[in-house]
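Just one chain is shown here, as structure tokens, and it is the form predicted alone.
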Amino acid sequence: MAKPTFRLHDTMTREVKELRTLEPGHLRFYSCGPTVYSYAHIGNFRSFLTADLVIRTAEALGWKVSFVNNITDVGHLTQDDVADLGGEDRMEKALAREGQRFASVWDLAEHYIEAFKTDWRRLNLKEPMTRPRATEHVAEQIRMIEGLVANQHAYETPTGVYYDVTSFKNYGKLSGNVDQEALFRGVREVVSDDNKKHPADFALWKKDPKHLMQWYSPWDWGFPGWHIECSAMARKYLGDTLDLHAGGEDNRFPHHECEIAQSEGLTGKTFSNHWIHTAFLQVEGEKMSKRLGNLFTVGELVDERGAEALAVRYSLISGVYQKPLNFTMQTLEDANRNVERFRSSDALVAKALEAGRPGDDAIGSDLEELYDASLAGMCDNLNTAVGLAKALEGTRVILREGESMSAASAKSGKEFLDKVNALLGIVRYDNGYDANPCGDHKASHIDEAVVTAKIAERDAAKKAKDFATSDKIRDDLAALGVELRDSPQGTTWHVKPRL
């Protein structure tokens, strides 16, 4: 079968189109990473998972992928819904909030970076080519600002260096804010600076003697603005023009709009040939917020609420990335069951390969067809509904063979599961994360030894045809939040996630 064309929605052109690369078969891809002032929540990870699926799909087509996902550890202020950010630095505010827990803002950053990396691995995301930190690329940012000043896209004031938005005629083209009044609405109320030429001009460099993180520059001591950081890091590692840039829908304006103005204002070249943005995540039909108590992290779902990490991944990729996704208890339970089907298929195939039974390959052609359909779905604007459904259908084909599976069929089954895992990341970990072989989803309030003993007691009751006792044991465990699942291979148990 010929490889399908990889097509993605492009925010700039508002259409689904082929993802073309400057160098054939080599995708240069930048996705905005976290600001490390707190733990990343599952809404953040939905966006990162979109990027992960792009990488996996491209690699399934045989492409080389150079992927950069940055770390913002300075310059991202609390009022970030307009181009010229205002308010407190998110890192400094977090340090004040944390009290005596961290000795410095640098220590705080290190803590949350490590937590982010752990959750990244737990969700089976592929590692980027590099994960640059803004604080380690200040020199590159200063050089970009110098270039923008030199070509009259930027100017210095007593409070900083600002980008002159009127000097860039296409400002607003990504977000569709071509109406200047709509684009600049609210700016005066958020950031007031009489030294700016235009209220919408945004800071590339801020002079603030009270800021905890300072660097010396041609414009005196200060720190970079959030927007210039990504422009500088993307350019250093991927060149003047990217093939693809991604982020959450909240990044579209102002962050990505400002990145375009800065990068294209400096180089005169298109900054990125393709843009994708992931829509917001809801929880049980409501917007995530601390006030509602539904701003979940990966750690909370896995360690405290009994979810399996790969099931969280499955849930977060189950909907089309362009549309809002409603994360619910039911979808997480369904994902748990589906992940278990992949795990059971994997175990069955491994056992059949070891047994080496003679016989023909009864499932190879069906599995090949299903994988091709799954890949075609992913190439069609990351249609995970098709990609996951076809992959799941493959587990039915494998499990239907049961204990009599031949070695030839098992070989095809393994090839299918390996390819599905490379494409979707839902069968087993492939990023080096060392998960508990029984699953990393057992909740701390569950005594595994007790559950194992109860399952053995239940098995004995079933063999004695004492179904009343067998049912009571199942009900007792269910009351503890433990779900039993019977199969020809035996009984497994799972903690039902609690949202």
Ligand code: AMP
Second form
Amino acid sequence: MAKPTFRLHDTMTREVKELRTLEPGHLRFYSCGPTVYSYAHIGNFRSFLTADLVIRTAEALGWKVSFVNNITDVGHLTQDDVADLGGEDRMEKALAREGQRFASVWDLAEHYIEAFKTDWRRLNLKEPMTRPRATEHVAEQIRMIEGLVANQHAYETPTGVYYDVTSFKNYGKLSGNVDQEALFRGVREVVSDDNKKHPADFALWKKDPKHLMQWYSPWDWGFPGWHIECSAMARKYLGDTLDLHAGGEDNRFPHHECEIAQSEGLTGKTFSNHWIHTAFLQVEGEKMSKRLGNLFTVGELVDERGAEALAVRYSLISGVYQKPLNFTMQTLEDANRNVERFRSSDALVAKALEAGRPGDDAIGSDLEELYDASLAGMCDNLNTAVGLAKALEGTRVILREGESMSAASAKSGKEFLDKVNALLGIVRYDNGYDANPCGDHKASHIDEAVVTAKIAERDAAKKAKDFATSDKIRDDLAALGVELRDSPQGTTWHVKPRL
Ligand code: AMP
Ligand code: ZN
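Please supply the coordinates for the form predicted in complex with this ligand, as a counterpart to the form predicted alone shown previously.
Now the full complex is given, and it begins with the chain already shown.
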């Protein structure tokens, strides 16, 4: 089949259009990363998973992808719904909250970055080309601000350096906030500096000799604003014009609008040719955010509730990214079941390959068609509903073959599962993450050595045809939340999610 065209919704033009790259077959892609003042929640990961699916789809088409996902470790203030952020730096505020645990704001950042990377890996997201930290790119930000001052898009006041929004005629284009009244609504209440030319002008640099993280600049000691970091780091690693820029829907305004003003104000070139935004994840119908406190982290779901990380991934990608997704425990339970189907198919195919039974390939052409349909779904604006449904249909085809599967069918089955996994990442880890051999989904209250011993005891009882004992062992383990699965390869176990 000819390769499908990769089409994505573009926030700028508000239409689904072909994702074109400046250099054929090479996608330069930037997605706003986490602010590391706390553990990332599954809503954040919904947005990162959208980026992951773009990467996987592009790679399935044979493209090379240069993907940058930054780390925001300074400058993201608490009032971030207006362009000129106000309030406290989220990092400093977190240190005040958790001062007992961390010696400094740097240690706090380090801790949450590590936790973020772990969750990233266990949700089977592909590693970015680079994960630049804002605090390690202050020189680049300063240089960019100097350029904007020099070409009169920015000016200095006693409190900082501000971007003159009236100097950039396209300000408001991405978010549709083109009418000045809408754009500047709410801004007046938080005006931080009477010397600003316009209340909506936003800070590129904040002078603040008391800030915990501060740098020397042509405008005295202080720290960079949140928006400038992404302009500076995207430019450094991906060039003046990106093929694609992504983020959650809250990033559209003000963050991305400000990035455009800064980057295009400096270079005079289009900053990104395509923009995508992921709708928010909700929990039981409510908005989820660190601030509202109704969030789940990957750790909570996996370590405390015993969910499988790949099932968390599955549930988070089960809804099309442009629509809000309501995360419920039912979604997770369904995802658990589906991931299990992929795993059983994988095991069945591996066993049939080993057995090497003669016979024709009975499933190859069906599976090929299903993979093509799955890829076509993903190329159609990341339609995961279709992508996942077609992949699941493939497991039905494989499992139907059962124990008598020929080696030729098994070879097609393996090819299918490998390709589906490369596209959707739901069969097994392919990002280098080494889930421990017993799975990373074991709840901490369960002693793995005890479970392994009990399974051996049960095997012995079964061999001796003492089914009363083997059933009792199964029931005892079930009471602890441990579910056993017997397969021709032996018995595996997992902790049944407490959903
Ligand atoms: P933050 O750590 O707040 O800087 O956010 C990191 C990324 O997660 C950004 O792209 C946000 O737009 C995105 N995000 C935040 N909350 C949610 C949510 N509930 N659902 C989806 N994406 C979100
Ligand atoms: Zn950003």
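Numbering follows the first chain given and starts at 1. C-alpha atoms forming the largest set that superposes within 1.5 Å between two forms make up the rigid core. Since the model is a prediction, treat every value here as computed from it, not as a measurement.
With the core held fixed, the Cα of residue 459 is displaced between these two forms by 2 Å or more. Relative to the superposed core, residue 12 undergoes a C-alpha shift smaller than 2 Å between these two forms. Note on residue 482: its Cα is shifted 5.5 Å between these two forms, core used for superposition.
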